[in-house]
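Next up: a single chain in structure tokens, the form predicted alone.
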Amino acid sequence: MKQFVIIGNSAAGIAAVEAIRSKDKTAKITIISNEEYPVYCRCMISYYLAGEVKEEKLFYRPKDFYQKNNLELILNKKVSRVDPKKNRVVCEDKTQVGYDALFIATGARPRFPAIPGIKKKGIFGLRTLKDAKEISSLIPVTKSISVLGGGLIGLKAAYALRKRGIEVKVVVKSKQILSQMLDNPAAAFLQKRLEDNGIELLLGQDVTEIIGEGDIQAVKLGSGKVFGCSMVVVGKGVEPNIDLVKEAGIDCKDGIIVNNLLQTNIPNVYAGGDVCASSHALWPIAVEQGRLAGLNMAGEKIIYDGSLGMNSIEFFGLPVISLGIYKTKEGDAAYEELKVCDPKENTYKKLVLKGNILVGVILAGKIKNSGVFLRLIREKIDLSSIKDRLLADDFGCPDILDLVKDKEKVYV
């Protein structure tokens, strides 16, 4: 009997035990994590800490999911280090567990700045839903936050806990929200909206130290400016959790390396999800990754092609979302950038062309459309012939019926 052993129990790790399930009914699954909770949507904690979401729904699987599926599931334990020539793993508690085909799925974890005061009590990251559990103990006992960082974990965190009630600043080291997701004028738009529902957003600025005696009394920022919180919270940015690989002869660099079989340079050892290097670190791409790895453990030979950048978010009612390349080199004649903006909408449009092959795109404020868009993103379809469609409000399947290849899922 084949024993697969799976580090990590969120979305590429539960992807992978579902797709070696599909072809190996009998073989022996071995999940291993480091948390207590069985597999849970990491996406919707920040909802569940503004209080709209309740914790049983962050559960996406039933209950007798391990058991239906036949899986021994191993929960509050972390794995040291990974023995490739003895094919298995060794627990912190000295357990070792034999595999014959390995996956590792250990995502990664919040990315901490080296500053006077950041290992004070009170100062959290917003990764898991410990943390989540964590933050709205103190909630309570609270009243002014500070975030660090406006990336999506720093601006979800945010929207949380202003939820909440408490008055919240956030502190972002660039000129923008968002810079990794949008363009300054959907930026701008989300901008607004945070603004307008109570979040203080102070860009360009970092905090170089946290002050307090025992309890977290204010931070500093760099520019001198000190102004009083009692909890911070960290979001700026990740990293893969590869420390149990260090000593294995795994490939590294910022993160595990793998081929587009998601293998690494040892052919029964796979990866993926955040702590693979170059992840996208989004949910849907960790199912992808975590999907196909388990297909190839279970004997299939499955090329993956790679990912596209997707990300969404949605703060007091404005949707934004972009795929692919949203952000070109000002005077790159390969590109072609087409945008339509309604301030009084609330509506922001951007595309991005190359030779006429949509590669990217920006929505704020109407969302609907962005399905078809991926698909022509993912197809890569020759758009010349309804080009002066693409930013009318109506633009949608109708207009792209006949370039498709399969036209019968065109309204899937």
Given for the second form:
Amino acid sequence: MKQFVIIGNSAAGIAAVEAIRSKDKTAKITIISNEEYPVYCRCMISYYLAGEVKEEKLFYRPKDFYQKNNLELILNKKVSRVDPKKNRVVCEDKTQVGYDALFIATGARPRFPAIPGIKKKGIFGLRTLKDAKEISSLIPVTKSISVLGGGLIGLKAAYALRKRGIEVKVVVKSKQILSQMLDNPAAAFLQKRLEDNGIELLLGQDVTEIIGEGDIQAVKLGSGKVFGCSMVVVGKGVEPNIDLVKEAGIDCKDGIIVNNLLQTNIPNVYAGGDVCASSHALWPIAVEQGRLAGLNMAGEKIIYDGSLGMNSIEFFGLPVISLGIYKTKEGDAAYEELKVCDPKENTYKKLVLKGNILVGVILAGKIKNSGVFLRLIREKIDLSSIKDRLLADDFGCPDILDLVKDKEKVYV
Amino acid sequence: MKSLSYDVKKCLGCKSCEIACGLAHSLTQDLFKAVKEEKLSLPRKNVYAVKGKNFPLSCRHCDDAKCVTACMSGCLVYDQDKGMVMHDESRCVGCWMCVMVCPYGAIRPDLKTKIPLRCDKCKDKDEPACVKACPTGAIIWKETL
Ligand SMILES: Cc1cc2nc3c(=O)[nH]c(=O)nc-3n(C[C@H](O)[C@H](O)[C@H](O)COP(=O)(O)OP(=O)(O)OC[C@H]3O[C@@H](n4cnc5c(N)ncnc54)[C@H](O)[C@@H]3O)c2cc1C
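Given the form predicted alone above, I would also like to look at the protein as it appears in the form predicted together with its partner chain.
Starting with the chain above, the whole complex follows.
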């Protein structure tokens, strides 16, 4: 009987397990995680922190999931190294598990900037349910908090803590928030919405020191300015959890390198999700990679055709979606931008085209047809015949019926 | 398993189906009361007009549903027996991942309730409200494979 080992009990790991089981009902599957919970949705821990979602809602598979699928789940155990020569993984407590095929889905962890004071108590990343619980437990004794970083995690943390009634200041190095997913105008929309709801944003600034004897008292900015707070949440990006393959001879460069079958340079070792090099660190991508890796581990040969950066966020009632190339260099003649902006209605729509083919989109306020645009991007459809329709309010799937690959069956 | 299809030639774009859909999913089930409900019941079907033709559009319940894969809260599940994407609203957080990926734009984000709305084929009734409401017989409700 074949033995599969999966390291990481999260988006990529679980998707892989489900894919393997869909092909192979009898193989032995062992999942190892250093966390203490059954699979939960990492993206939702900020909703939990905000008090909007109860803990049990985070667990996105039924309670009997592991049992029903005949999976061995080992929690609270860290794999310290992968040993491809002997086809086994070695855990911190020296226990070993052998495998025929291994899937590494160890994800990533928050990156903490190397500044004085960063090791103090009261400084948190927001990556795990444990982090969220620890932060949450301090809320009764916390009046103000500084968030480092204006990306997805920083803002989600800021939103959650504001919802819990805490004074929040977010220190953002770049001149706009969410520079990894939005252009300037869309970011400005969202910025206003956050500020209107009591979140203070300090753009173009950097924290250079965290001050306090024992407990945190303040943070210091590059400008020399100091402001008080008793907790710090760091959202300055992530780094892949690759310590376990350091001596395994598995190729890495800012993450594990995989081919288009999600296979590492060692044929029976696969990797997927945030742990991979050039990953976008996004949930749907981790799921997709996990699923394909699982199918391939079970004997298929399905090619992964690359991931497209995309995300959907909403703060205080303003939804924003970003797909693909959302920002181009000013004056770059290769790209064309079509946009409409209605500040009164709080809507913004920008389409980025390259040679009449859609390559990126930002939608704020009105997001309904996002998936139609995603399809146009994915299928690389020449849009010259419908260019004048793209920005129309009533543009939708029926506009592209003649252009897409799959012909419609519901219209006769 | 039955599903919806449309005879585009017959559709006049009168939007009776939209109204019937909104009404069917309202609390009061009464048009004049429904428009005053606190959480206005929005239609899960829209009729698009393109080049002189009308296209009613709603969730097709794809069997390889992109929305189910993208859903992060686990509130969307494809039910093989029913041939439907089932939505557990109590688990939904309104992250709009499903809206982001639906290739048909058939999921409607209700920003007020933070719940994405989609056709549920009027699950408790034998015939969807839109089918009943269509005056020209453009909406077809029949057994598919
Ligand atoms: C607060 C927050 C909000 C987010 N919001 C969004 C969003 O809106 N949209 C989006 O697309 N993405 C979002 N993300 C990102 C998304 O959660 C990740 O992309 C996704 O979780 C990656 O999945 P993964 O399976 O690759 O890794 P992870 O989810 O990181 O899981 C890896 C698992 O492996 C375990 N592990 C690591 N090393 C070892 C070891 N040596 N031994 C045993 N176990 C180990 C880890 O503890 C962890 O449980 C968010 C993330 C956070 C933290």
